[in-house]
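One chain comes next, on its own, written out as structure tokens in the form predicted on its own.
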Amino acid sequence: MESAATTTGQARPARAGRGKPFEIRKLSELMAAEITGIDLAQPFDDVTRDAIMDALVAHHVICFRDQALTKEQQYDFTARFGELEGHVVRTWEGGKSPLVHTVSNLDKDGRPTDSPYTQGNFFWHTDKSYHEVPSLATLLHAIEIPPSGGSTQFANMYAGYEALPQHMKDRIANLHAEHSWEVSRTNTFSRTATEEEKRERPPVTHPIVRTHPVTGRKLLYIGHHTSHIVELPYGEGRALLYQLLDYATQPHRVYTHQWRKGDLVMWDNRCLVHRGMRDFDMTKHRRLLHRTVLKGSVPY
């Protein structure tokens, strides 16, 4: 569902069901906020979940703090915003990953490890960029932190898209980049994808700079998903796309999102990328949280 939310950069008070009110306090002044005095696990009206979206496309990144939530639960809260979507990474068997999926650095006998199963959550990206529809929102919630760093980053491709010199912006302005699962997994040092992935998940072509279905602002549309430029010669393709992310993800277009247990962190696909910090000793703090992930809509 793509909501009508305010733009104004200020999410509005919102009453929960049973009349509890929950409260919006900003993380960072560019982008990020989060939200108290709700437990998502209880039922809540639709007039409430309308304000969780208006706050989601207002700060972009919003973390409902102090949740327990069992899968069964974050399931039935992400799907009171639209379909979940499905993932095309496989578990360490080589089965279909649930809908309600986990995050870790943890091998396949469950201890933890500086070589997980997938490395691309450690490069810039926006999740499932490789699909012809592409995510709205990922949630994921903390089930178990090192005890200081696991940090989550996250750019502002508004931000990014905004600071460019107009020339750069004449330049893009019609430019197509192929986003691939395949081309994903050799820029992020991950094991190939396999013949049944490339099946499921072919190529597909976004437009770099895209307009965001809610607020109609433009910003940049690219990450570690992508492959080339569809218009340009390979090389310069790619070193263009190369540069721009660069250009988006300096510091100080930069939110980090530091983990607390129980956090649910929900965020805007549509306007972001992110990675995974590797800012804490992987081969003996567990890090594992569950992701769901919202479908969206065609880029334009």
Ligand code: OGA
Second form
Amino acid sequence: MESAATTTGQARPARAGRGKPFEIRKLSELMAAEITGIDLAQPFDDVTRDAIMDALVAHHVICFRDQALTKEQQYDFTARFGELEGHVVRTWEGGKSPLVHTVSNLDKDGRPTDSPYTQGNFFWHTDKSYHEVPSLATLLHAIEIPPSGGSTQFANMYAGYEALPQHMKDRIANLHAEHSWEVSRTNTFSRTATEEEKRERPPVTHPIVRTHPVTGRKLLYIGHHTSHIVELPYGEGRALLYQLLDYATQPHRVYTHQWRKGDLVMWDNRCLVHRGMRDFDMTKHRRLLHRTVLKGSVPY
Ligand code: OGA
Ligand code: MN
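Rather than the form predicted on its own that you just supplied, could I have the structure of the form predicted in complex with this ligand?
Up next: the whole complex, starting with the chain shown before.
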């Protein structure tokens, strides 16, 4: 990409026309927009940064096409928006995951497998809802993708909440769910949490109807990291949580992202649930993305 020198001598990306920092085009009526005309490896000003955040809040999922960021550049890009969040999940070797880590279907020896290290990504969830301070956004950069499939689905939780009948909105208005890394592991048929992981991430509670801190709109804040509803008997609460999740993730509230190599997708964890799809031959094709997570704020 062309770049122009500023008075401070820094390179900045060429503008995508008439004062706009980039081009943006909706990918579906429900959510998601594609952004072109910006190279995220180049420095950009705060006006551009704010325009990116506005686009995220407006479209919930934004996809920057044709990027080729190193891990360091992805770190720097993410850090323009706030603090990066670490991960409770350990590496194959049992160590802490780095702040820029990989999501893949590769085994310990780098071979494609249909039983990757964690199954959790294949179930509807919002990232790190088992944290007291959950995530604002997740960024995935597609490094290797299968020839077809390997997509990621997103469900709009504003839409899921707004479509509920009034009696259900009234019923859930003041309820709280317990979210837990340990229960998330069993909910998603993943390996059990270790004692160390449980100590690091004890269960937390969040309202199941959350207000988005920027838009002020209400939405359902649930997913497979939930255990039960604090105010209800265990079984009744779990049944209600899954009933709400099924309702919110009906196909007409879902956008499916078909990855292209070079995509950098950033999504708003405050108003979406998402899941990876097993819609490709995972034993044959490689799928590898670089991931960073931006810390958010306490839900209310
Ligand atoms: C994640 C995630 C799904 C996917 O990285 O948080 O859920 O499609 N990924 O890889
Ligand atoms: Mn996720």
